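Only one chain is included here, represented as structure tokens and corresponding to the form predicted alone.
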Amino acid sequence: MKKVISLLLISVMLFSTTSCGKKADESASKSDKEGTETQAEKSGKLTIWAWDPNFNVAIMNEAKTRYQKDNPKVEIEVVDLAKADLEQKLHTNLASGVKEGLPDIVLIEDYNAQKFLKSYPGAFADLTNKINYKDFADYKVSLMTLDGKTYGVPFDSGVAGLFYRTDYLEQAGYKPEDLNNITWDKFIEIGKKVKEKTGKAMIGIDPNDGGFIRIMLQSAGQWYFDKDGNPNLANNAVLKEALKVFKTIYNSGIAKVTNGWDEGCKAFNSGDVASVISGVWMTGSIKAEASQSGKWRVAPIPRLNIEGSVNASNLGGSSWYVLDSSKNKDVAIDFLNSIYAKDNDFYQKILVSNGAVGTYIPAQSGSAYSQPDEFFSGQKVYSDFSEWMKKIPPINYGQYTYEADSAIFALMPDIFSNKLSVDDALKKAEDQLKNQIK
């Protein structure tokens, strides 16, 4: 009897065990079932707007690929406009209250964001805690943030870097090591030297292009503004020291003079500049020229003869944002959280297809940047600028960086012309600025 008490038992314990088995199992793939299908059931339309179709607008298709292989039924529409066509479009739409036409999400540039969450309070999505801002360069995240609340996806960096011939160079004297971490004074010492022994200019020089003094001014964690958002010109012994240091490379005889884009890629694609100093996104323009393979090398940017500068700057770069309006914002924040901050291999595309150097860190462990290329003499080129991005000084750009540009540039010729002291000429563009931006 107790033998068949006990094969009861047990065979009720083993029909207990497979039931509670069967259960489980039943249960958890019904649980994957179901997320499979709520990831699958992601829906709707995401207006999209950016500009330059062979960068931004190629990259962020790229990204709508990606996105929609693991979420068919969203649909992604990507708007290409010219860059003031945008701004003028979202300023107009912003401003008037009219939600209709506004897209779901908008690249930004970054000079013109704090301009942008300041001037529309309420209208971009706050994603502070939708996307992890610790693995993204500092610098670009507190560019997009106010009040303690983060609004963009960083996207692009626009570190700053200075190619040079390495032919020129060495016909001067010098060797690579000879260029790292040096000071203007000492590029200017350089330039006199190629001049002399090569017939060369030391660099291209726009007079009236402002993006050579903003690298200068972030390399010290300064810009035309303080703290408060106040215009600071007049008194800025960074500035101050950015536009001496501008002002001597433009009188001393090292630099030849260009005006707007076209004229500066002829001058270092046509061999007669030695060096360029610009943003990682000029790579693609310096190797448009593939006969000057082999001869071009880069190095960390100069630095000003300032307590606390850095032989590391910026130059440029743009950012992602969500429209708070969006009918589909939580669609929109997913897709660009998966994307630009997760998808460690659509970085190693975008920087082979397009150039683009992003500001997720993690992504520069990646094989595509540690390549070395032919075109550089054999130096992992991305690999260095990735180091030089993690040492810019991160600053608040403020919402007139153009308007101060404009301002102090205009005063330029007076400037050299020694019509104007640099002291005078900054006191007057700071008079100007405040009464243009009451």
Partner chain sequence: MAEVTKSNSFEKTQNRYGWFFISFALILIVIFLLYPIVYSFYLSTTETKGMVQKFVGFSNYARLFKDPMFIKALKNTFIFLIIQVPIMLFLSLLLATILNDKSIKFKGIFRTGIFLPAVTSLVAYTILFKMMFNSGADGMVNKALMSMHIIKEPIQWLLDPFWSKVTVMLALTWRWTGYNMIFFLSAMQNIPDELYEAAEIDGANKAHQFWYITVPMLKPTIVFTTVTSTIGTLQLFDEPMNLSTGGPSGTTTGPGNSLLTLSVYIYNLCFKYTPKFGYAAAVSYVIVIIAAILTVIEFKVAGDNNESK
Second form
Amino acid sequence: MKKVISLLLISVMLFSTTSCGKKADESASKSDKEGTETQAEKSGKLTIWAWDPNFNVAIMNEAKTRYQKDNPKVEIEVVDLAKADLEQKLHTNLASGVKEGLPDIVLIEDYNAQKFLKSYPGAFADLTNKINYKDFADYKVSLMTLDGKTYGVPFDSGVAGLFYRTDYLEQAGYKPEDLNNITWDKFIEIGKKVKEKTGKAMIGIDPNDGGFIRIMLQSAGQWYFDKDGNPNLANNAVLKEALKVFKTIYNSGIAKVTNGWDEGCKAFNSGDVASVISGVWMTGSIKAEASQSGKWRVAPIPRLNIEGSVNASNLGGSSWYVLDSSKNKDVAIDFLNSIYAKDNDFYQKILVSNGAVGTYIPAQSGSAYSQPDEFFSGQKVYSDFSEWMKKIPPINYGQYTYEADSAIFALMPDIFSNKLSVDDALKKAEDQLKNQIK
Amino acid sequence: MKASKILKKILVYGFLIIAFVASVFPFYWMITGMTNSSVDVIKGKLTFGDQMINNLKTVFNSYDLGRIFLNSLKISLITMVLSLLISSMAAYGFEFYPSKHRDRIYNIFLLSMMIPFAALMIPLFKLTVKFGMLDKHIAIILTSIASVFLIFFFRQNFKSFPKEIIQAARVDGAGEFKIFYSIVMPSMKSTYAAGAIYSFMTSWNAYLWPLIILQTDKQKTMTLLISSLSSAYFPEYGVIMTAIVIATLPMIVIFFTLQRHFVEGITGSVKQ
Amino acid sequence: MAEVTKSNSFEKTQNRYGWFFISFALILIVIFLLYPIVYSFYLSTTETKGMVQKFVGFSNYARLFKDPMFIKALKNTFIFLIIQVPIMLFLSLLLATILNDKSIKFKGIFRTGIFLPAVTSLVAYTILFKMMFNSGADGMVNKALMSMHIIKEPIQWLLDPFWSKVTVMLALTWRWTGYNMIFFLSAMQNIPDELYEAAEIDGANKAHQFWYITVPMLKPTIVFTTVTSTIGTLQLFDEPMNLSTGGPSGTTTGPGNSLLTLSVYIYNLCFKYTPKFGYAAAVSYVIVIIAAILTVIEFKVAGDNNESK
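For comparison with the form predicted alone, kindly provide the form predicted together with the partner chain.
Every chain and every other molecule in the complex is listed next, the one we just looked at coming first.
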């Protein structure tokens, strides 16, 4: 009896493996055909990992609907994960060399792009000749390029802006023009006046967050590393200046000290601060407090008092990548290409419904971008952001941004309390960083 | 004498009430959060609002909550039952059948409990994929039923079990398994209750491993849902709190039911 | 002669039962725990950058002691261990003793309430703790302390390296006291009532009974909670990660990395920085070595013994 059962089992297994083999053959021949006839209808399943249900997940679902109109046979599943979770999953899958668990398309934060590309060579599909990169903002394309090959499809921009409360600034005697193209020194000066006249802090500052430093560095076309990717902290004039400005803001009394994202949001939602300097994606959180409508405007960010620094920079942002192991690689690329690199109307839609500013330049002359926004006193904020986006200096973030951030900020309490001078701290941080990335 | 007794009572209850309030306050806040909008939650509102219906609607409409909840429940209950059985059996084997070899194995077990899970994730992941268990609940159940923590816990508790009772049962001709399930198990109810609470709670809250091994939305568990909910650039705290309250209820039910067993101990049932 | 063979065969069958009872657990643990452990030990002797792997012997271990980040994490972890664990376990034992007393009313409610923190979602309580321990004058705890005139200036709870550690210890104690209490409570059921009755007759007061009956009788459970709390603290991750700014993507873990623990460092090495799984595995084995030493000490101090006599 037992023998009969095991024979049955074996035959079932054999049968199923052979039929699997057939299927694989079929799909292989199918994709061959697709390769030759580009007109052929696409089919297959795409799994996509993204992390924000109200933002990139929702946007990807919009893209899905659009693509499926022309390609009803393509099945698309967008999996919603926390950002840190997504990165953990991706690392575990890639590092263990197991292909089964990987998605076809994945969202990666721009600061992490080089890290993934360098750590897992061959894991991501080379898109150099598949996407027309000329249509995207320069800075965005350069961060996803490694050894002359470009890998991702650019998605949202983190173009930075200085959001401010017109009512508080007016009380302190400033008009909107006074905030255009200022330096950080001027910003601090204005802050002191605002504090004096209104009692409100000029800005919220999180002493453990590297955001400000990154904004300042990129505004001068600099980063924590030199062109060859070696740590450049101790002799980096821009970084020194940035840290000094950061310290001055912290110690000058114009800042409200906050801890973490929620407290940061609370500071501006409850009207405790007169301004916010952040990426364009902060717009949604600012507009969440509807009672403040008409009291906000946006200006370009302040520049450093250093040659080469401009009033434009970036914070955050992310892009889509296709996994090279994907069974439906061609479909995945076609999907991204036909929506994210061609569909102008798509970008208008996601700007209106999700507040997402893409880096696809042709979209920026679209109707949604030139709409005045009542919340921002009728300012055409998105066309302003688009203008600033073009001025963001392109830089290479390298693969060790978080290591560098951590090395510097570990010493921040000592810098604030004058236990360490900025110069000494940067020397120490550079040693630590070199040891870390060895 | 009487006055000092009353004073003592006041002290004891005072201490209990402080501990109780401190413990329950965050939970209370969570429930108020369920009835408020996100902005109110961030501002630290401590009173009940009127957003509960909206929040519930959002949770139930945007996610397949029933399925996710049942996934978690299924995994946790199966793990709990199997893990209590297998771990307590192992602990029984270690404690009541002394042998040098087994003690060495026991010590290796204890040692293995000390390794951070993050260090084991990659090899474990490779292994489960090889077994074809990717995106399957069984991958979570199988890896957690033999719990060193529980084996250790049961063994420490078996130490206080009178060995004479077992000897007496053997003399009476009871088989070894019978001794285990009809004498030892029933008389250690409070230990099993505590073990069950621990086991249920651990697998209900399990996060890292399900995150790595589960791939599709239909396999998702409650913890994964809550984590992805709270990851938004602009998190909907009212909705998050609603999901959290729903996710916490089963653990409270389990605890409240099982803590009753903390009154009837070994002596009561053995004496009968 | 017949006697000897009989007892021999008894021992043999006993031994077989012993193996049978542990067999299921043994098989599962060998596959799902010991195999990955051996593999990760092998990893700890390699240098990995993502997929690129190279055998380096013990140089990862040698490198640890020159790594200031690791030393900082080690120090922080030890501070949590030495201060927080004893306080928490004492509180748990005290609460369990009180809640085991038959004369206390509403025991079920008190027990459930005090256990609640252990099941309260991490997401929820970190949001709340961050709000309560807000460093401004409007933070709930600061407000309360100031109105009671205990402090004059608001305390910089999560923004100061010292106070951020205090906050995490408070959070840990809050979360795990009720949890450890249940192990004590369940073990207390195994103490025969006669012992207390006899002591009562001898005129021993409650404090005496606690020290001379409860504590010695609970020794196995005290060892258990001490060992598991030690291991738990050596692997401490959730609280420092979530209470510090920005969570996993934050720049540092706590002000000046004051909350960086060994487990957080392992996480950073694997998932936040350019992945170095080999080095991360080496850090894990340092945790194992420390935990093993402490466990042996804890067993020895308690006079508890797992070796067969």
